[in-house]
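We begin with a single chain expressed as structure tokens, specifically the form predicted on its own.
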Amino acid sequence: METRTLGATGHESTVLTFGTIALKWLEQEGANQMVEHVLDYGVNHFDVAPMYGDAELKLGPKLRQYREDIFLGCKTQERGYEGARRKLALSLNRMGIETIDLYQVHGLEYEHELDEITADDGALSAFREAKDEGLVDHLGLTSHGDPALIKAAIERIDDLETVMFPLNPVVAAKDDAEHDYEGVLELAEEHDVGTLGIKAFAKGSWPPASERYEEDRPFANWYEPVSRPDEIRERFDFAAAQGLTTVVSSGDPKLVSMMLDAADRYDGMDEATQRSVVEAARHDDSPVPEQLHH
């Protein structure tokens, strides 16, 4: 599988990152098999979070077995120093490891949060201290929110090494500042910040609960995903062709094999096809920007 340099971290990440939220929906044996399956495709970048149910616990056994083969991203929604230190310790303990390769501020949504994490008693102070202690190797940030806020973070945080944000044809077709994640990508490249794309496979928002109960949804994603192999491959090819370092797989385990296959077969997407894909999505409903708490 193709690899790309993850910005200033220098890590050669596979063009697909395994979003381990998929493990949440599996029993331990199934989770073990899923991790082995992902590794068999050569994927070397995993992403996890304590908010993904028991995914950290289920990832732990295989993560420890293959620790040298996996570049691990983890994250916290804590904004202050004390909370960030506490959550980092909990994640390390739950996974049974000593170091997290990439630790990220998770789900930045509001300007006041950027002020909080960059304050003297903010989460980034805890991240930097942990980095000095060898508990964390690199610092990053994720957001499903306002592209302008992500760009402000890139400009403001000198040692930011990665950003994770949505990018897909649906948002690319919205020609307004609210959906300008392509601008985020350009600024990140300018600052040598690695880029992780999420929501690449998002088709749109689920129908309201009055039309379909949450438990009746066919996939365990908070948005409606594309689900046919040809759709998944098209979405992956589009996202990878935008210049992202890596595309994060979506949450339902039923979709993971199709995403692995798409990433393994990736051979670029020409500009005419990219324009056609964007036009086809121009009138679709976008599930982002959206507040994270789903």
Contents of the next structure:
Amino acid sequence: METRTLGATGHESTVLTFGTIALKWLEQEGANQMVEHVLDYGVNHFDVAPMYGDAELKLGPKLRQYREDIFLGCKTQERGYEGARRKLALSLNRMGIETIDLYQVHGLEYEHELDEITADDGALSAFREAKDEGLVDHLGLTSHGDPALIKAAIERIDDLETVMFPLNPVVAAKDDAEHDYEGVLELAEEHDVGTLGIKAFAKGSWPPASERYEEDRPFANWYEPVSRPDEIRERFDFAAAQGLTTVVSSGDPKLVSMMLDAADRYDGMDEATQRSVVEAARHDDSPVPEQLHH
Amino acid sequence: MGWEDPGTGVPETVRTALADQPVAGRTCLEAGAGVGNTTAGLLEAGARRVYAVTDDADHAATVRERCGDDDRLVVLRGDLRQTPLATDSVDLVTAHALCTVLDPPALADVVGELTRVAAPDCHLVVDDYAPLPVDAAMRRLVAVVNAASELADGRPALSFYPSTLLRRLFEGHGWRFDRETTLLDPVPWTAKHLRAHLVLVKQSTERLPPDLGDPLEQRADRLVDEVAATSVGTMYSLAFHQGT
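Here we have the form predicted on its own; I need the corresponding form predicted in complex with the partner chain.
What follows is the entire complex, opening with the chain shown before.
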């Protein structure tokens, strides 16, 4: 599988990152098989979070077995120093490992949060301290929120090494500042910040609960995903062709194999085809940023 | 094809087609304004004035609603076979998905008119759809659209011209060829496009006796289900200029 340099971290990440939230829906044996399956495709970048149910615990056994082969991203929604230190320790403990390769401020949505994390007693000071202690190797940030806020974070946080944000044809077709994640991508490249794309496979928001209850949804995703192999391949190719370092797989385990196959076969997407994909989505509703709380 | 709701923003196809054109500070003609996608693109790219010409009252109203607060815009209802602009008065002409809705006699007249209004150093961008593959369900739907309009009006509603044909036609009128770019490959035929094709069929069949019109409508309905928002064919962009 193609690899790309993850900004200033220097890590050669596979163009697909395994979103380990998929493990949440599996029993331990299935989770083990899933990790083996993902590794068989050569995927070397995993992303996890404590809020993904028991995904950290289920990832643990295979993560420890293959620790050298996996670049592990984890994240915290804590904004202050104390909370971030505590959550980092919990994540390390739950996974049974010594170091997290990439620790990310998760889900930045509001401007005041940027002030909080960059304050003297903010989460980033805990991240930096953990870095000095060898508990964390690199610092990152994720957001489904205002692209201008992510850009401000790139400008303000000198040692930020990665950003994770939504990018898909539905978003790319929206011609307004609220959806300008392409601008984020450009600024990140300028600052040598690695880029992780989420929601690449989003087709739209789920219908409201009055029409379809959460338990009746056919996929364990926060949004309604594309689900046919050709659609998944098209969406993967589009996201990868935008210049993201890596595209994060979506949450439903039923879709992971198709995403692995798409990433394995990726050989670019020409500009006319990219425009075609955007044009087809130009009148679709965006699942971003309505569903912020991933 | 300019039938969809305008939505927001300028489509990437339009931006791509205009990217290498001298728009800023120029007097432009959007020939066949549709819903104003190219008009919006020309205004965004800094045109000094844009004449958006269309023979369709709904389209004229849509363009006015969408871009009408820009005092550089003049929306004109008129027939491009008798373009309501002075000779040598335009610096840049755009024809985005226009030729497809012109049958061959109308195309010949319109090309002559676009050439007449062009200033000596005028540039021209012609974007359109290549003929669809023979086995494409979308092509069969177009065939029904055209069968209905041939029966009702004696002319096809849609004609898909190869880029080589349009290139030679404009070159024959003295335009110098600059480049060809592929804008879309494949072309997404969205649900909105398909509904627009059905509207075209109904516009023709309501003027036909039921024994002729009804089967065509039924076939169009079936084909829309068969096409079901597939992507097929290509959209190209040709650029030309006047002078040396």
